[in-house]
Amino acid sequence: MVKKSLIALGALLLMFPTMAFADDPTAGQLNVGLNALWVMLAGILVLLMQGGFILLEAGSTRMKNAGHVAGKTIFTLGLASIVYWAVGYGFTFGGDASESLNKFIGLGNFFFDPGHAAAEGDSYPSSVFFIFQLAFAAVSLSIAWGGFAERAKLSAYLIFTLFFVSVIYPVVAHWIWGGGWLAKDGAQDFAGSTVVHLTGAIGALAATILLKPRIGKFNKDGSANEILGHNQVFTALAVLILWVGWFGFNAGSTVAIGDGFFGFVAFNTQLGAAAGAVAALLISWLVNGKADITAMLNGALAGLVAITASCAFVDPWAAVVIGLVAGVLVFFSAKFFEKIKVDDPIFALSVHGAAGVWGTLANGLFATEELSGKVGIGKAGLFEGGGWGQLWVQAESVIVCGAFAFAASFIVLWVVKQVIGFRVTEEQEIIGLDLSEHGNYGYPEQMKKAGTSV
């Protein structure tokens, strides 16, 4: 009988394939399921890095803030979600790229309707493509929530949401990714490292510089004290998390299954991660005389960030050089920023702004002339025989699109700062977020043993 069923079984799973396409689709139609299942499974990781955010932020930060930073990441990304399929998608992609105006924001494709199946000519359907361009906008926002880490109103984290993802991440991205006239000068940015990563970082700066520091971080002669992350071992699962998600951030930019040029994405993209690393925990060690764990975790997220703008279009030398320098560049970027008195919780100005400004400027370095032509936009770096015009091109991306950034969010948030107020009371502050913004700690038992200092 068993026999019989096994033979019953192999005999159905032989016929499967012909089942399976009884309906005889084309190459083509083949093609774009496949593409969209690649997308998918893009979007899906990328989306999932927000479980990353939450174990980093919350990892780095005191157990008091615990439960607020994972409330407030899930609020904001459905917030975010919305808002961006109302305008976000529109003033990214939406209009023609011929006309005038489009050039600098996108007009269209607001309240975006992407139909049930892909539309004749497609690659894959818009379905799969928005989820996965929502994905990005998510990440650049939970970057920028680095510069509000334990300080800021709730509140202000739903007006910023509105701005940020409707107007203040699209118009850059548009810029550089929706045809807009960075793209038409030749800016290279493959999956964010200016579009995603510099763009979050600099909200989170002018966060930053409008809440000021935290209590007790700086004494009165400008030293700064060290206040401690309550789970380092949350904080090295966030890394590892994130690295996992960044095949679909970087691979996943491909959109396309095609040659299989995204294993080659990936390749880059492992690379210029495990370099960061190395050269993080090594430069701290040298400096410090201490192995620093935390250098290690920010350097390989520098890494990532690095490599990300050039992932499809340097050779893997050169992934692992942008790697190495970023490791570097991290540690001291972070040195920096306390010295000059600011309280970056989770380092995010130089894990994704230093970082995004490295990588966005080493594609105008490495970039190869066979890549370039393979991805099909741009020219070859400094190094590569291109001379200087993609280096500049690649310093007019950053200088431009930072400033739009810090400009456009500092005016959102010292508005909000006036209106309704940015910070919570210091009484609010000592006790927790968790308590004062949500009424309930996430640790509750072992923050009613040891009182609301820690």
Second form
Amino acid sequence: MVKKSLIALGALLLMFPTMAFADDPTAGQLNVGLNALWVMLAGILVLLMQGGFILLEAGSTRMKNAGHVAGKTIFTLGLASIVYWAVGYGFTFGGDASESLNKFIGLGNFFFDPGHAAAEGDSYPSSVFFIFQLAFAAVSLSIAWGGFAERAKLSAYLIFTLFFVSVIYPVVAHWIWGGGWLAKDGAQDFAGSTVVHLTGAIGALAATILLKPRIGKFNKDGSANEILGHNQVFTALAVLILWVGWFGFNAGSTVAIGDGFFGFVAFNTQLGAAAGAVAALLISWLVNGKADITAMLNGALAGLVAITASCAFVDPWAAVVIGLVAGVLVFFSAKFFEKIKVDDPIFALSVHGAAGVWGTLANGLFATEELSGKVGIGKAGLFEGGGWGQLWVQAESVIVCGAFAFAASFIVLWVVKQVIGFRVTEEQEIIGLDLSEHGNYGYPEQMKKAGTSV
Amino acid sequence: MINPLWETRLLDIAGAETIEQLKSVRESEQNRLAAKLLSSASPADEVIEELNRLHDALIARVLKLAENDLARSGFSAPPVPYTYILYGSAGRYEQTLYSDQDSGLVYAEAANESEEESNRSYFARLSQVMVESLIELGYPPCEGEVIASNSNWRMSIQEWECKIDAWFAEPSWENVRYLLIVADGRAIAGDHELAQRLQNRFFGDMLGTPVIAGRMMENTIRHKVLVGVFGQLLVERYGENAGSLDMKYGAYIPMVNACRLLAIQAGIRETSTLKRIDALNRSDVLTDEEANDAKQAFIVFLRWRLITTCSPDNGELQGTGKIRVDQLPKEAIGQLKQALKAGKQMQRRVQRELQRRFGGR
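Structure of the form predicted in complex with its partner chain, given the form predicted alone:
Then the entire complex follows, led off by the chain already shown.
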């Protein structure tokens, strides 16, 4: 067998001598290849974060909705991919808009055709970049679902996906990443504390306001009930999957191998997440007298969300501070939302909203001169001798993006509510969405319909 | 404290021939005491003391009636001396307006086996009547089955002594719980010497097995004083009691546990928490200041514990032992926090001392 192969190989070499003496790849080709591999790997990691969201949302909700919660994530991922390909990507990165229009929205590249290989002069193939960006849009969308959980109609998911992925998310992404007006102002949001997390969280906020709290969440006298998720192990595993996926999210946002800067970004990411988990557990222990697992898991995610904007702009000590603050913030934020009777089943508003705002603002405090120069966006923050300028730009981007995302999401969902209805009926909510929306339980053995036989 | 009103009450109780009559005395007395407590003119410890004298008188009378009842139905007088023992809050003179029965019974040893058998059946019958009468009078039975009608808590003195020895010899979680219950026991009526002998056995064994104190701490430490590191009140966060503080298990019980443990280690035989604190002070386990702080705190706990079981808007008779903190005036919250901090200090002190002596687990 070996002998035959060798003979065949020898014959081939005689017939096609150029194969043996093909040119070595150029440095440029190697660079493109390595970048492409890295961005592709990062894109896969970010896409895998959907697995985290499935477990996070399913674990934090009740058994009767588990199949729906998990399955709808895959469905909307599919729908989002097609919508993003058709229009979302074009509005974000299209380069055909006039200069004045481009401040607000991109045009071009609709029904995106990435070509078969990297174009001359590009540092990676745009196909890989598309996949990477699509995964971000899908993450933002999945964050918004936190506000829909356990009571929205399936049709509302479908319609919201159409508008969120085609317009709402692309507009914010364009402003900050696509050469829009906030990018021109030097807004620092390295991997999307605002673009991805705040936008998604604001979508969740609009949804949860319009949907109103789940049945049984609040009592007549205003006190809250605890609606425990059905599987805390799922929730913990979800956080780990998201955490690992975040290396693609943040470190991948360098979209280049270059001098190995992505390693530093990953390094800061780890520190931020770690500090968030530690701070949240300790603060819950101190305040409630019991160390709360849910709070700790939220703290890890909040640390990740907060460090997302700043991971490339701050020194490691600042990454720890940002994570610690995020962990404490998310704990009090969750308490606050409960107090004002906003039902936030997956803590999306606190984890992605409050921590997203904090992470974005943190750049205005801790961004260093050197790193801002290296990334090429904005300048140093307040504590690094840069004055108030950067902090102002950061605040501006939070307020404007938040306001836009809220108005747009609210309008879309309000129209849905008026026209087809947003929330399932009381009866459907009580029997669970698995049965009412899909006709089958996610856990059939545990959730037998009364009166039916095996 | 000579109180003419009280003297008449005692006469009423002593003259009562039916549970119905006792019930009406109980109701009118309790209404008076509840009003007294809520007027906040008198300190909670005074009200508690009066209330427990009332309970004692009632229970003793019920026992007498039960004996009479047995005599009428063909049993003779009690064949041997016996003592009816109260455990739990009754044992500690800390019953509220609506406490349940925790009780036991000990009777003298018999001369031979057949006598033993007849004693057994007499006291079984007596306890049964007694417990049922008390239920009728408004004392629900103990959910944990610590009650004289349960043969595990109704034995001859010999059997009792063996049992206590066995509990000390095998300090499993359950057995340690029994020992903690026994530590609060006191005689209500009958031959007090029998109760004395039980106490002697308990404290003798205590000296012989000092490690038991560590096990006792582990058995009780899960009920923490509900005040946080920032001095904040640790209220319930969810459900129908959201915003309320569990006065029973988050203040009163931890304090009872801490004082009991210190007391039995020091060989103090008092069963009331306040008296235990005084005795601890006398035997220099607690300084004057510590003892004073602990007493003040405990009186605050007693007061709230009583109020949660008799507030007029609390339609049900059985209190939750929880108070809605957000509805309290500011000064009351301040007082409560201070008391809880003192309680926590006491709990910490016991924990630290025992951990130093016996190490952690």
